[in-house]
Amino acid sequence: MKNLFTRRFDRLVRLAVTVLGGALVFGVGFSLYALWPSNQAVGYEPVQPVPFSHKRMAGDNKIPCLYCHDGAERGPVAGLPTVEVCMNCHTYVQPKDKQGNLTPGMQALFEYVDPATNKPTKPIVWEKIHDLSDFAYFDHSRHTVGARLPCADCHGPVETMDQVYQVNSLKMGWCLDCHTKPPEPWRTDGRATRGPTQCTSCHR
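Model, the form predicted on its own [one chain]:
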(Lines of atoms letter the chains of each structure in order from A and count residues from 1; the text may use other names and numbers.)
(Lines give C-alpha, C1' and ligand atoms only; values in the text may rest on other atoms or scores of the structure.)
(Ligands and ions follow the chains in the order given, each with its own letter.)
Protein backbone atom coordinates (compact mmCIF):
# COMPACT_ATOMS: atom_id res chain seq x y z
CA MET A 1 0.00 0.00 0.00
CA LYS A 2 1.35 3.36 -0.96
CA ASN A 3 2.20 5.73 1.92
CA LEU A 4 -0.37 8.48 2.42
CA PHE A 5 2.26 11.03 3.47
CA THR A 6 5.80 11.65 2.31
CA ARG A 7 8.81 10.87 4.50
CA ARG A 8 9.56 14.57 4.73
CA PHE A 9 6.09 15.23 6.10
CA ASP A 10 6.51 12.42 8.65
CA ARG A 11 9.79 13.91 9.82
CA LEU A 12 8.16 17.34 10.22
CA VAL A 13 5.31 15.83 12.25
CA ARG A 14 7.77 14.03 14.54
CA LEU A 15 9.79 17.23 14.96
CA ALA A 16 6.67 19.23 15.76
CA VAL A 17 5.51 16.66 18.32
CA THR A 18 8.96 16.62 19.94
CA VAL A 19 9.11 20.43 20.12
CA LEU A 20 5.55 20.72 21.48
CA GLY A 21 6.17 17.93 23.98
CA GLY A 22 9.37 19.58 25.16
CA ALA A 23 7.62 22.94 25.46
CA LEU A 24 4.82 21.33 27.46
CA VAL A 25 7.25 19.65 29.85
CA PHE A 26 9.25 22.87 30.24
CA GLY A 27 6.08 24.94 30.73
CA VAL A 28 4.67 22.62 33.40
CA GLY A 29 8.04 22.41 35.16
CA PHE A 30 8.57 26.16 35.11
CA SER A 31 5.01 26.79 36.34
CA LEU A 32 5.46 24.38 39.23
CA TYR A 33 8.75 26.06 40.12
CA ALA A 34 7.30 29.57 39.88
CA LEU A 35 4.15 28.71 41.82
CA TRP A 36 5.86 26.60 44.48
CA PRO A 37 5.15 28.45 47.76
CA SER A 38 8.76 28.63 48.90
CA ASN A 39 9.79 30.36 45.65
CA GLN A 40 7.09 33.01 45.49
CA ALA A 41 8.42 36.51 46.14
CA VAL A 42 11.61 35.22 47.81
CA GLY A 43 14.44 37.54 46.80
CA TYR A 44 12.09 40.40 45.84
CA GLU A 45 14.23 43.54 46.12
CA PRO A 46 12.55 46.68 44.77
CA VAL A 47 14.43 49.93 44.32
CA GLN A 48 13.35 52.43 46.96
CA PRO A 49 12.80 56.16 46.32
CA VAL A 50 15.46 56.95 48.94
CA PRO A 51 18.45 54.56 49.06
CA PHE A 52 18.59 53.48 52.67
CA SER A 53 21.19 51.04 54.00
CA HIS A 54 19.80 48.92 56.82
CA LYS A 55 23.33 47.57 57.25
CA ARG A 56 24.61 51.04 58.09
CA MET A 57 21.62 52.09 60.21
CA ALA A 58 20.50 48.92 61.98
CA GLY A 59 23.82 47.07 61.76
CA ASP A 60 26.67 49.56 62.18
CA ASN A 61 24.76 52.25 64.12
CA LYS A 62 22.52 49.84 66.09
CA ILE A 63 19.34 51.85 65.48
CA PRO A 64 16.45 49.68 66.77
CA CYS A 65 13.86 48.46 64.27
CA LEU A 66 11.11 50.12 66.32
CA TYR A 67 12.58 53.57 65.84
CA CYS A 68 11.45 53.58 62.21
CA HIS A 69 8.75 50.87 62.41
CA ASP A 70 7.12 52.07 65.61
CA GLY A 71 3.78 50.32 65.06
CA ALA A 72 5.22 46.81 65.31
CA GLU A 73 4.55 46.56 69.06
CA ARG A 74 1.33 48.58 69.07
CA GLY A 75 -0.88 46.97 66.43
CA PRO A 76 -1.22 45.08 63.16
CA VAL A 77 0.91 47.36 60.97
CA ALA A 78 4.59 48.00 61.67
CA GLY A 79 4.59 51.20 59.62
CA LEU A 80 7.23 52.82 57.43
CA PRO A 81 9.33 55.85 58.36
CA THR A 82 8.00 59.28 57.48
CA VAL A 83 10.17 62.19 56.37
CA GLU A 84 9.91 63.59 59.90
CA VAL A 85 11.40 60.40 61.36
CA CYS A 86 14.31 60.57 58.91
CA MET A 87 14.91 64.24 59.68
CA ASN A 88 15.02 63.61 63.44
CA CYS A 89 18.59 62.49 62.76
CA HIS A 90 19.39 63.93 59.35
CA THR A 91 18.71 67.53 60.34
CA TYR A 92 22.05 67.18 62.13
CA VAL A 93 23.72 64.19 60.45
CA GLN A 94 24.27 64.78 56.74
CA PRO A 95 27.02 62.51 55.40
CA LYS A 96 29.13 63.80 52.51
CA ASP A 97 31.55 62.21 50.06
CA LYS A 98 35.26 63.00 49.73
CA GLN A 99 34.49 65.97 47.49
CA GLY A 100 32.23 67.50 50.13
CA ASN A 101 28.97 66.74 48.32
CA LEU A 102 25.99 65.16 50.02
CA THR A 103 25.85 61.42 49.47
CA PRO A 104 23.28 60.15 46.93
CA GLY A 105 21.05 58.95 49.77
CA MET A 106 21.00 62.37 51.39
CA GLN A 107 20.39 64.08 48.05
CA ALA A 108 17.40 61.78 47.47
CA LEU A 109 16.05 62.48 50.96
CA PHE A 110 16.31 66.25 50.49
CA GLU A 111 14.00 66.01 47.48
CA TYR A 112 11.26 65.57 50.11
CA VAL A 113 12.42 68.42 52.34
CA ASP A 114 12.36 72.21 52.22
CA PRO A 115 16.09 73.07 52.52
CA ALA A 116 15.37 76.36 54.27
CA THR A 117 13.28 74.86 57.10
CA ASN A 118 14.07 71.11 56.95
CA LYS A 119 10.31 70.55 56.95
CA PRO A 120 8.75 67.86 54.71
CA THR A 121 7.29 68.98 51.40
CA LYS A 122 5.81 65.61 50.35
CA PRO A 123 5.65 62.07 51.74
CA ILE A 124 8.06 59.32 50.76
CA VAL A 125 6.20 56.55 48.95
CA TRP A 126 8.21 53.49 49.92
CA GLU A 127 8.00 50.34 47.80
CA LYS A 128 6.39 47.58 49.86
CA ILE A 129 8.49 44.42 50.08
CA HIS A 130 6.66 42.05 52.44
CA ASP A 131 3.10 41.93 51.13
CA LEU A 132 0.69 39.33 52.46
CA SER A 133 -2.39 38.26 50.51
CA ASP A 134 -5.54 40.23 51.28
CA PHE A 135 -7.25 37.13 52.68
CA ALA A 136 -4.56 36.63 55.34
CA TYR A 137 -4.68 38.67 58.55
CA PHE A 138 -1.41 39.38 60.31
CA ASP A 139 -0.93 41.37 63.52
CA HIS A 140 2.64 42.50 64.21
CA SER A 141 2.03 43.12 67.91
CA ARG A 142 0.78 39.56 68.49
CA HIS A 143 4.11 38.30 67.18
CA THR A 144 6.55 40.89 68.56
CA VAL A 145 4.92 41.32 72.00
CA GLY A 146 2.62 38.31 72.41
CA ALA A 147 4.97 35.68 70.95
CA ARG A 148 8.22 37.58 71.68
CA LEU A 149 9.54 36.86 68.19
CA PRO A 150 12.50 38.87 66.92
CA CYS A 151 11.94 40.75 63.66
CA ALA A 152 14.60 38.62 61.95
CA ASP A 153 12.46 35.48 62.28
CA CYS A 154 10.27 36.76 59.45
CA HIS A 155 12.35 39.48 57.80
CA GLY A 156 15.75 37.81 57.89
CA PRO A 157 19.05 39.47 58.91
CA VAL A 158 18.03 42.97 57.83
CA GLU A 159 20.95 44.48 59.74
CA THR A 160 23.28 42.94 57.13
CA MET A 161 21.40 44.24 54.07
CA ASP A 162 22.33 47.38 52.19
CA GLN A 163 19.05 47.01 50.33
CA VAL A 164 16.28 44.99 51.97
CA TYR A 165 14.86 41.99 50.13
CA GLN A 166 12.33 39.30 51.00
CA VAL A 167 13.97 36.29 52.66
CA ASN A 168 10.97 34.05 53.36
CA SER A 169 7.94 33.17 51.24
CA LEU A 170 5.38 34.29 53.88
CA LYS A 171 3.05 31.63 52.48
CA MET A 172 0.65 29.54 54.57
CA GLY A 173 2.92 26.49 54.79
CA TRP A 174 5.83 28.63 55.98
CA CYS A 175 3.66 30.24 58.69
CA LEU A 176 2.31 26.86 59.81
CA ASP A 177 5.83 25.46 60.09
CA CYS A 178 6.35 28.00 62.87
CA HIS A 179 2.87 27.79 64.42
CA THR A 180 3.00 24.01 64.79
CA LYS A 181 6.29 23.94 66.70
CA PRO A 182 6.11 23.08 70.43
CA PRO A 183 5.31 26.10 72.63
CA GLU A 184 8.08 27.99 74.40
CA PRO A 185 8.79 27.02 78.03
CA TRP A 186 7.63 30.42 79.30
CA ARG A 187 4.06 29.91 78.05
CA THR A 188 1.50 29.20 80.79
CA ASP A 189 -1.67 29.22 78.69
CA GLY A 190 -1.70 25.47 78.09
CA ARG A 191 -1.28 25.88 74.35
CA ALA A 192 -0.27 22.69 72.53
CA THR A 193 1.55 24.49 69.72
CA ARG A 194 3.65 27.62 69.37
CA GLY A 195 0.81 29.45 67.61
CA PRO A 196 -2.87 28.91 66.80
CA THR A 197 -3.69 26.60 63.92
CA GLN A 198 -7.42 27.34 63.51
CA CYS A 199 -8.29 28.71 60.06
CA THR A 200 -10.08 31.73 61.57
CA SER A 201 -6.93 32.88 63.35
CA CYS A 202 -5.48 34.16 60.08
CA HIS A 203 -8.44 34.08 57.67
CA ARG A 204 -11.24 36.37 58.79
The other form holds:
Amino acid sequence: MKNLFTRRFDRLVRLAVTVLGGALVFGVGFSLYALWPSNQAVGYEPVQPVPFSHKRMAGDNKIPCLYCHDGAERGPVAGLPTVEVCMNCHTYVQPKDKQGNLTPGMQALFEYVDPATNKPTKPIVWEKIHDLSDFAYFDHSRHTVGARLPCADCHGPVETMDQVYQVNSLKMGWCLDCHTKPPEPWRTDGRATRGPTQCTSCHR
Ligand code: HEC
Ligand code: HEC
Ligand code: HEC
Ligand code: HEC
Ligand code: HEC
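Please show me the structure of the same protein in the form predicted together with heme C (HEC), now that we have looked at it in the form predicted on its own.
And the full complex, kicking off with our chain again.
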Protein backbone atom coordinates (compact mmCIF):
# COMPACT_ATOMS: atom_id res chain seq x y z
CA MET A 1 0.00 0.00 0.00
CA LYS A 2 1.16 3.45 -0.81
CA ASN A 3 2.13 5.64 2.16
CA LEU A 4 -0.62 8.11 2.99
CA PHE A 5 1.87 10.77 4.08
CA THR A 6 5.31 11.50 2.70
CA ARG A 7 8.39 10.93 4.88
CA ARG A 8 8.98 14.67 4.94
CA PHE A 9 5.50 15.30 6.31
CA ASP A 10 6.02 12.59 8.98
CA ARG A 11 9.24 14.25 10.07
CA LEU A 12 7.54 17.65 10.21
CA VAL A 13 4.77 16.31 12.45
CA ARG A 14 7.31 14.69 14.77
CA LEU A 15 9.29 17.94 14.98
CA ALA A 16 6.16 19.98 15.72
CA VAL A 17 5.10 17.58 18.50
CA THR A 18 8.58 17.74 20.06
CA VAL A 19 8.67 21.55 19.95
CA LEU A 20 5.16 21.91 21.36
CA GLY A 21 5.82 19.33 24.08
CA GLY A 22 9.05 21.06 25.02
CA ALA A 23 7.35 24.44 25.19
CA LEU A 24 4.62 23.00 27.42
CA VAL A 25 7.08 21.40 29.85
CA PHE A 26 9.12 24.61 29.98
CA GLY A 27 6.02 26.77 30.41
CA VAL A 28 4.59 24.71 33.25
CA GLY A 29 8.00 24.48 34.92
CA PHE A 30 8.59 28.19 34.61
CA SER A 31 5.14 29.08 35.96
CA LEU A 32 5.65 26.78 38.94
CA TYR A 33 9.01 28.41 39.59
CA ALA A 34 7.67 31.96 39.25
CA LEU A 35 4.59 31.30 41.38
CA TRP A 36 6.37 29.28 44.09
CA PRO A 37 6.02 31.35 47.32
CA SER A 38 9.74 31.47 48.18
CA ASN A 39 10.57 32.92 44.74
CA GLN A 40 7.88 35.51 45.04
CA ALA A 41 9.20 37.34 48.06
CA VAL A 42 9.68 40.81 46.59
CA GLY A 43 6.28 42.18 45.71
CA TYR A 44 4.53 39.32 47.54
CA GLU A 45 1.04 40.70 48.22
CA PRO A 46 -1.45 38.08 49.41
CA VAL A 47 -5.18 38.81 49.69
CA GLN A 48 -6.08 39.23 53.37
CA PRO A 49 -9.21 37.91 55.14
CA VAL A 50 -10.27 41.48 56.05
CA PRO A 51 -9.56 44.27 53.51
CA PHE A 52 -7.45 46.25 55.98
CA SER A 53 -5.89 49.26 54.23
CA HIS A 54 -2.67 50.76 55.60
CA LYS A 55 -3.23 53.69 53.23
CA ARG A 56 -6.51 54.54 54.98
CA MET A 57 -5.43 53.67 58.56
CA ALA A 58 -1.78 54.69 58.75
CA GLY A 59 -1.85 57.15 55.80
CA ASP A 60 -5.15 59.08 55.71
CA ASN A 61 -6.02 58.62 59.40
CA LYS A 62 -2.38 58.87 60.58
CA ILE A 63 -2.61 56.07 63.14
CA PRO A 64 1.02 55.50 64.28
CA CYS A 65 2.64 52.21 63.24
CA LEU A 66 3.41 51.40 66.87
CA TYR A 67 -0.27 51.61 67.86
CA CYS A 68 -0.69 48.26 66.12
CA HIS A 69 2.88 46.94 65.96
CA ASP A 70 4.10 47.86 69.44
CA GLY A 71 6.57 44.97 69.52
CA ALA A 72 8.74 46.69 66.91
CA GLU A 73 10.46 48.90 69.50
CA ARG A 74 10.26 46.45 72.42
CA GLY A 75 11.77 43.25 71.10
CA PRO A 76 12.53 40.94 68.18
CA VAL A 77 8.99 40.68 66.78
CA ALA A 78 6.85 43.61 65.61
CA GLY A 79 3.67 41.56 65.94
CA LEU A 80 0.17 42.08 64.57
CA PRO A 81 -2.75 43.69 66.43
CA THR A 82 -5.50 41.56 67.99
CA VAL A 83 -9.16 42.09 67.08
CA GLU A 84 -9.51 43.88 70.46
CA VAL A 85 -7.19 46.59 69.13
CA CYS A 86 -9.37 47.04 66.02
CA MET A 87 -12.42 47.29 68.26
CA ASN A 88 -10.91 50.14 70.29
CA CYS A 89 -12.06 52.21 67.34
CA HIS A 90 -14.56 50.09 65.45
CA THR A 91 -16.91 49.84 68.43
CA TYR A 92 -17.60 53.48 67.53
CA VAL A 93 -16.46 53.81 63.90
CA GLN A 94 -18.72 51.59 61.75
CA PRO A 95 -18.89 52.93 58.17
CA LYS A 96 -22.24 52.16 56.49
CA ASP A 97 -23.48 52.42 52.90
CA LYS A 98 -26.45 54.51 51.69
CA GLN A 99 -28.91 51.73 52.64
CA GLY A 100 -27.58 51.78 56.19
CA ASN A 101 -25.79 48.42 55.94
CA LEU A 102 -22.22 47.95 57.13
CA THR A 103 -19.77 48.37 54.22
CA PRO A 104 -18.27 45.12 52.86
CA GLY A 105 -15.02 45.91 54.71
CA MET A 106 -16.84 46.29 58.03
CA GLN A 107 -18.88 43.14 57.36
CA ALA A 108 -15.61 41.25 56.88
CA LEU A 109 -14.38 42.55 60.26
CA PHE A 110 -17.68 41.63 61.94
CA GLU A 111 -17.14 38.00 60.88
CA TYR A 112 -14.79 38.04 63.87
CA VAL A 113 -16.92 40.10 66.23
CA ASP A 114 -20.23 39.59 68.04
CA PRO A 115 -22.29 42.59 66.83
CA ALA A 116 -24.41 42.59 70.01
CA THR A 117 -21.46 43.11 72.37
CA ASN A 118 -18.69 44.30 69.98
CA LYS A 119 -16.50 41.59 71.55
CA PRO A 120 -14.17 39.49 69.35
CA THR A 121 -15.30 35.91 68.75
CA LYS A 122 -12.15 34.55 67.09
CA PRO A 123 -8.75 35.80 65.91
CA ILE A 124 -8.16 36.98 62.34
CA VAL A 125 -5.62 34.70 60.68
CA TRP A 126 -3.64 37.14 58.51
CA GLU A 127 -1.50 35.86 55.62
CA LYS A 128 2.16 36.31 56.55
CA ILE A 129 4.04 38.49 54.07
CA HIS A 130 7.59 38.89 55.45
CA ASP A 131 8.96 35.53 56.51
CA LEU A 132 12.62 35.12 57.32
CA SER A 133 13.90 31.53 57.57
CA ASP A 134 14.28 30.25 61.11
CA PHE A 135 18.04 29.88 60.68
CA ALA A 136 18.48 33.67 60.42
CA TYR A 137 18.13 35.78 63.57
CA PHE A 138 16.52 39.22 63.36
CA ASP A 139 15.58 41.64 66.14
CA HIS A 140 13.34 44.66 65.43
CA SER A 141 14.22 46.73 68.51
CA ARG A 142 17.94 46.60 67.76
CA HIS A 143 17.18 48.23 64.42
CA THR A 144 14.36 50.65 65.32
CA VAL A 145 15.68 51.82 68.72
CA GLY A 146 19.34 50.74 68.57
CA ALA A 147 20.04 51.93 65.03
CA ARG A 148 17.10 54.40 64.79
CA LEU A 149 16.08 53.04 61.41
CA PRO A 150 12.61 54.13 60.28
CA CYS A 151 10.24 51.32 59.33
CA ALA A 152 10.27 52.55 55.73
CA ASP A 153 14.01 51.78 55.32
CA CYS A 154 13.12 48.11 55.33
CA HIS A 155 9.39 47.99 54.56
CA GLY A 156 9.00 50.84 52.06
CA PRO A 157 6.11 53.35 52.12
CA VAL A 158 3.59 51.09 53.90
CA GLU A 159 1.32 54.07 54.66
CA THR A 160 0.63 54.38 50.90
CA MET A 161 -0.29 50.70 50.41
CA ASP A 162 -3.90 49.52 50.34
CA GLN A 163 -2.55 46.01 50.68
CA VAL A 164 0.94 45.49 52.13
CA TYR A 165 3.52 43.98 49.78
CA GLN A 166 7.14 43.07 50.41
CA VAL A 167 9.58 45.69 49.15
CA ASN A 168 12.97 44.08 49.99
CA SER A 169 14.23 40.54 49.45
CA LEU A 170 15.21 39.87 53.11
CA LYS A 171 18.04 37.77 51.67
CA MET A 172 21.47 37.72 53.28
CA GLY A 173 22.91 40.10 50.66
CA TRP A 174 20.30 42.71 51.54
CA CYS A 175 21.14 42.56 55.27
CA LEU A 176 24.89 42.69 54.61
CA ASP A 177 24.52 45.54 52.14
CA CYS A 178 23.34 47.75 54.97
CA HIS A 179 25.63 46.24 57.62
CA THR A 180 28.74 47.05 55.60
CA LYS A 181 27.73 50.60 54.69
CA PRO A 182 29.55 53.34 56.58
CA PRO A 183 27.41 54.63 59.43
CA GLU A 184 25.30 57.69 58.72
CA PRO A 185 26.20 60.76 60.80
CA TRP A 186 22.91 60.90 62.70
CA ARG A 187 23.56 57.42 64.04
CA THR A 188 27.03 57.95 65.49
CA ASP A 189 26.36 59.78 68.75
CA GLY A 190 27.76 56.94 70.80
CA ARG A 191 24.92 54.65 69.74
CA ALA A 192 24.74 52.06 67.03
CA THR A 193 27.22 52.41 64.20
CA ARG A 194 26.94 49.55 61.79
CA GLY A 195 25.57 46.06 61.89
CA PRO A 196 27.71 42.94 62.43
CA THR A 197 29.03 40.78 59.59
CA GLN A 198 30.20 37.70 61.57
CA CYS A 199 28.19 34.65 60.59
CA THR A 200 27.28 33.87 64.19
CA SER A 201 25.52 37.21 64.73
CA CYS A 202 22.74 36.15 62.41
CA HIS A 203 23.13 32.35 62.40
CA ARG A 204 23.12 31.40 66.07
C1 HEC B 1 -4.63 50.07 62.86
C2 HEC B 1 -3.60 49.07 62.92
C3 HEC B 1 -2.34 49.18 62.09
C4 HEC B 1 -1.53 50.28 61.88
C5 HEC B 1 -1.71 51.69 62.41
C6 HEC B 1 -0.41 49.83 61.09
N7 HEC B 1 -0.54 48.49 60.80
FE8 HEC B 1 0.75 47.34 59.79
N9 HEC B 1 -0.53 45.75 59.88
C10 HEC B 1 -1.74 45.77 60.54
C11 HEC B 1 -2.47 44.53 60.23
C12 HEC B 1 -3.85 44.15 60.74
C13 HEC B 1 -1.61 43.77 59.41
C14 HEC B 1 -1.89 42.39 58.79
C15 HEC B 1 -2.73 42.54 57.54
C16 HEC B 1 -1.99 43.13 56.38
O17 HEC B 1 -0.94 42.60 56.00
O18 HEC B 1 -2.47 44.16 55.85
C19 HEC B 1 -0.41 44.57 59.19
C20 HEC B 1 0.68 44.18 58.44
C21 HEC B 1 1.87 44.91 58.32
C22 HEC B 1 3.08 44.43 57.67
C23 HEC B 1 3.25 43.08 57.00
C24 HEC B 1 3.30 41.97 58.02
C25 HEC B 1 3.76 40.66 57.42
O26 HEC B 1 2.99 39.70 57.42
O27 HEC B 1 4.88 40.60 56.92
C28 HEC B 1 4.01 45.41 57.77
C29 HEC B 1 5.44 45.38 57.27
C30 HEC B 1 3.39 46.52 58.46
N31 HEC B 1 2.10 46.17 58.78
C32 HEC B 1 4.01 47.72 58.73
C33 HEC B 1 3.35 48.85 59.19
C34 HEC B 1 3.93 50.17 59.22
C35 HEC B 1 5.33 50.51 58.75
C36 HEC B 1 2.97 51.00 59.74
C37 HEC B 1 3.04 52.53 59.90
C38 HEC B 1 3.33 53.26 58.68
C39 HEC B 1 1.81 50.18 60.07
N40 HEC B 1 2.07 48.89 59.69
C41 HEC B 1 0.63 50.63 60.65
C42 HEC B 1 -2.23 46.77 61.35
C43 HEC B 1 -1.72 48.06 61.39
C1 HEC C 1 -7.29 54.19 65.94
C2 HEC C 1 -8.57 53.84 65.35
C3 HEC C 1 -8.66 52.60 64.45
C4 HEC C 1 -8.13 51.35 64.66
C5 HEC C 1 -7.29 50.87 65.84
C6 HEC C 1 -8.55 50.54 63.55
N7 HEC C 1 -9.30 51.27 62.67
FE8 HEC C 1 -10.16 50.60 60.95
N9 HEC C 1 -10.83 52.45 60.56
C10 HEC C 1 -10.70 53.56 61.39
C11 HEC C 1 -11.33 54.71 60.75
C12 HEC C 1 -11.38 56.11 61.31
C13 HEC C 1 -11.87 54.23 59.52
C14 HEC C 1 -12.65 55.03 58.49
C15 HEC C 1 -11.62 55.38 57.48
C16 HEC C 1 -12.13 56.18 56.35
O17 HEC C 1 -13.33 56.42 56.25
O18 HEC C 1 -11.27 56.56 55.58
C19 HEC C 1 -11.55 52.82 59.44
C20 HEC C 1 -11.90 51.99 58.37
C21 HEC C 1 -11.71 50.63 58.33
C22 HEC C 1 -12.16 49.75 57.27
C23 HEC C 1 -12.87 50.17 56.01
C24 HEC C 1 -14.34 50.29 56.25
C25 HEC C 1 -15.01 50.67 54.97
O26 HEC C 1 -15.19 51.87 54.75
O27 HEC C 1 -15.34 49.76 54.22
C28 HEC C 1 -11.79 48.48 57.59
C29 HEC C 1 -12.05 47.19 56.83
C30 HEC C 1 -11.09 48.56 58.86
N31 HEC C 1 -11.06 49.87 59.28
C32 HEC C 1 -10.55 47.47 59.52
C33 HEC C 1 -9.79 47.56 60.67
C34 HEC C 1 -9.13 46.44 61.28
C35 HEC C 1 -9.18 45.01 60.77
C36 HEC C 1 -8.47 46.93 62.36
C37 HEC C 1 -7.57 46.16 63.34
C38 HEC C 1 -6.47 45.44 62.75
C39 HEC C 1 -8.71 48.36 62.43
N40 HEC C 1 -9.52 48.70 61.37
C41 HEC C 1 -8.22 49.20 63.42
C42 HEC C 1 -10.07 53.59 62.62
C43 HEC C 1 -9.39 52.54 63.18
C1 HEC D 1 16.25 46.70 59.53
C2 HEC D 1 15.05 46.36 58.83
C3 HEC D 1 13.70 46.54 59.49
C4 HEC D 1 13.17 47.64 60.13
C5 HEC D 1 13.85 48.99 60.38
C6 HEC D 1 11.83 47.31 60.50
N7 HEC D 1 11.54 46.02 60.10
FE8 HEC D 1 9.76 45.05 60.31
N9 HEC D 1 10.59 43.33 59.55
C10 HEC D 1 11.90 43.22 59.10
C11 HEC D 1 12.18 41.82 58.80
C12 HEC D 1 13.52 41.28 58.32
C13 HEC D 1 10.98 41.11 59.07
C14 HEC D 1 10.75 39.60 58.95
C15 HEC D 1 11.01 38.98 60.29
C16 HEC D 1 10.74 37.51 60.35
O17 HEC D 1 10.12 36.95 59.46
O18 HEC D 1 11.18 36.89 61.36
C19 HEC D 1 10.00 42.09 59.51
C20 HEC D 1 8.69 41.79 59.87
C21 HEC D 1 7.74 42.75 60.26
C22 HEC D 1 6.34 42.47 60.53
C23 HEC D 1 5.68 41.12 60.46
C24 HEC D 1 5.51 40.56 61.87
C25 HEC D 1 6.84 40.23 62.51
O26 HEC D 1 7.19 40.88 63.50
O27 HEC D 1 7.52 39.32 62.02
C28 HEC D 1 5.75 43.66 60.89
C29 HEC D 1 4.30 43.88 61.29
C30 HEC D 1 6.79 44.68 60.84
N31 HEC D 1 7.98 44.08 60.46
C32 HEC D 1 6.58 46.01 61.16
C33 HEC D 1 7.60 46.94 61.33
C34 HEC D 1 7.40 48.29 61.85
C35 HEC D 1 6.06 48.88 62.28
C36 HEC D 1 8.64 48.90 61.86
C37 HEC D 1 9.00 50.29 62.37
C38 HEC D 1 8.62 50.61 63.75
C39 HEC D 1 9.59 47.93 61.33
N40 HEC D 1 8.94 46.76 61.03
C41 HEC D 1 10.95 48.17 61.16
C42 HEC D 1 12.80 44.25 58.95
C43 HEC D 1 12.66 45.53 59.48
C1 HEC E 1 19.06 49.51 56.66
C2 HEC E 1 20.12 48.93 57.42
C3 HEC E 1 20.00 47.52 57.98
C4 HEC E 1 19.38 46.43 57.41
C5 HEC E 1 18.63 46.35 56.09
C6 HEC E 1 19.60 45.33 58.32
N7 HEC E 1 20.31 45.74 59.41
FE8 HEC E 1 20.86 44.60 61.02
N9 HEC E 1 21.71 46.20 61.90
C10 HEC E 1 21.83 47.46 61.34
C11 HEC E 1 22.55 48.33 62.27
C12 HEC E 1 22.92 49.78 62.03
C13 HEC E 1 22.86 47.54 63.42
C14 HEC E 1 23.56 47.95 64.69
C15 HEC E 1 22.51 48.15 65.76
C16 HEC E 1 23.09 48.21 67.16
O17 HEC E 1 24.22 47.80 67.36
O18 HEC E 1 22.35 48.64 68.06
C19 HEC E 1 22.32 46.21 63.14
C20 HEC E 1 22.43 45.14 64.02
C21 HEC E 1 22.06 43.85 63.72
C22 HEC E 1 22.33 42.71 64.58
C23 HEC E 1 23.08 42.75 65.92
C24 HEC E 1 22.15 43.14 67.01
C25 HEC E 1 21.44 41.95 67.55
O26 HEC E 1 20.20 41.95 67.52
O27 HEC E 1 22.10 41.02 68.00
C28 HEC E 1 21.82 41.60 63.95
C29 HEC E 1 21.85 40.16 64.43
C30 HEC E 1 21.23 42.06 62.70
N31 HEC E 1 21.41 43.41 62.60
C32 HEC E 1 20.61 41.22 61.78
C33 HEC E 1 20.05 41.66 60.58
C34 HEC E 1 19.44 40.79 59.63
C35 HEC E 1 19.29 39.29 59.75
C36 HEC E 1 19.01 41.58 58.59
C37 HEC E 1 18.32 41.18 57.32
C38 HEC E 1 17.15 40.32 57.42
C39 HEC E 1 19.39 42.95 58.91
N40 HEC E 1 20.02 42.96 60.13
C41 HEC E 1 19.14 44.04 58.10
C42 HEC E 1 21.33 47.86 60.12
C43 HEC E 1 20.59 47.08 59.23
C1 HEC F 1 23.45 40.29 58.83
C2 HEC F 1 22.99 38.95 59.01
C3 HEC F 1 23.75 37.80 58.38
C4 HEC F 1 25.11 37.54 58.46
C5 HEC F 1 26.18 38.35 59.16
C6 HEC F 1 25.31 36.29 57.75
N7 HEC F 1 24.11 35.82 57.25
FE8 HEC F 1 23.82 34.11 56.18
N9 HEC F 1 21.86 34.57 55.91
C10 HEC F 1 21.24 35.69 56.45
C11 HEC F 1 19.88 35.75 55.94
C12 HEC F 1 18.85 36.81 56.29
C13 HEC F 1 19.73 34.63 55.07
C14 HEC F 1 18.51 34.27 54.21
C15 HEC F 1 17.39 33.75 55.02
C16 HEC F 1 16.19 33.52 54.14
O17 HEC F 1 16.33 33.29 52.92
O18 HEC F 1 15.09 33.57 54.68
C19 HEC F 1 20.98 33.92 55.09
C20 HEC F 1 21.23 32.73 54.37
C21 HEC F 1 22.39 32.00 54.48
C22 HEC F 1 22.61 30.70 53.86
C23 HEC F 1 21.59 29.94 53.01
C24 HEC F 1 21.79 30.21 51.55
C25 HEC F 1 21.28 31.54 51.13
O26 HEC F 1 22.08 32.36 50.63
O27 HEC F 1 20.08 31.82 51.31
C28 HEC F 1 23.88 30.31 54.18
C29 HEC F 1 24.56 29.01 53.75
C30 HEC F 1 24.47 31.36 54.99
N31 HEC F 1 23.52 32.37 55.16
C32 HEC F 1 25.75 31.34 55.52
C33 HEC F 1 26.38 32.43 56.11
C34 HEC F 1 27.82 32.49 56.44
C35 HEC F 1 28.82 31.37 56.19
C36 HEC F 1 28.04 33.72 57.00
C37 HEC F 1 29.37 34.33 57.47
C38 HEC F 1 30.36 34.54 56.41
C39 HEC F 1 26.76 34.42 57.05
N40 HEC F 1 25.79 33.60 56.49
C41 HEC F 1 26.56 35.68 57.61
C42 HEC F 1 21.79 36.62 57.31
C43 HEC F 1 23.14 36.72 57.62
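Because the structure is a prediction, the values reported are computed rather than measured. Heads up, when I say rigid core I mean the largest set of C-alphas that superpose within 1.5 Å between the two forms. Positions refer to the first chain, counted from 1.
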Aligning on the rigid core, what is the distance the CA of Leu15 moves between these two forms, in angstrom? 5.7
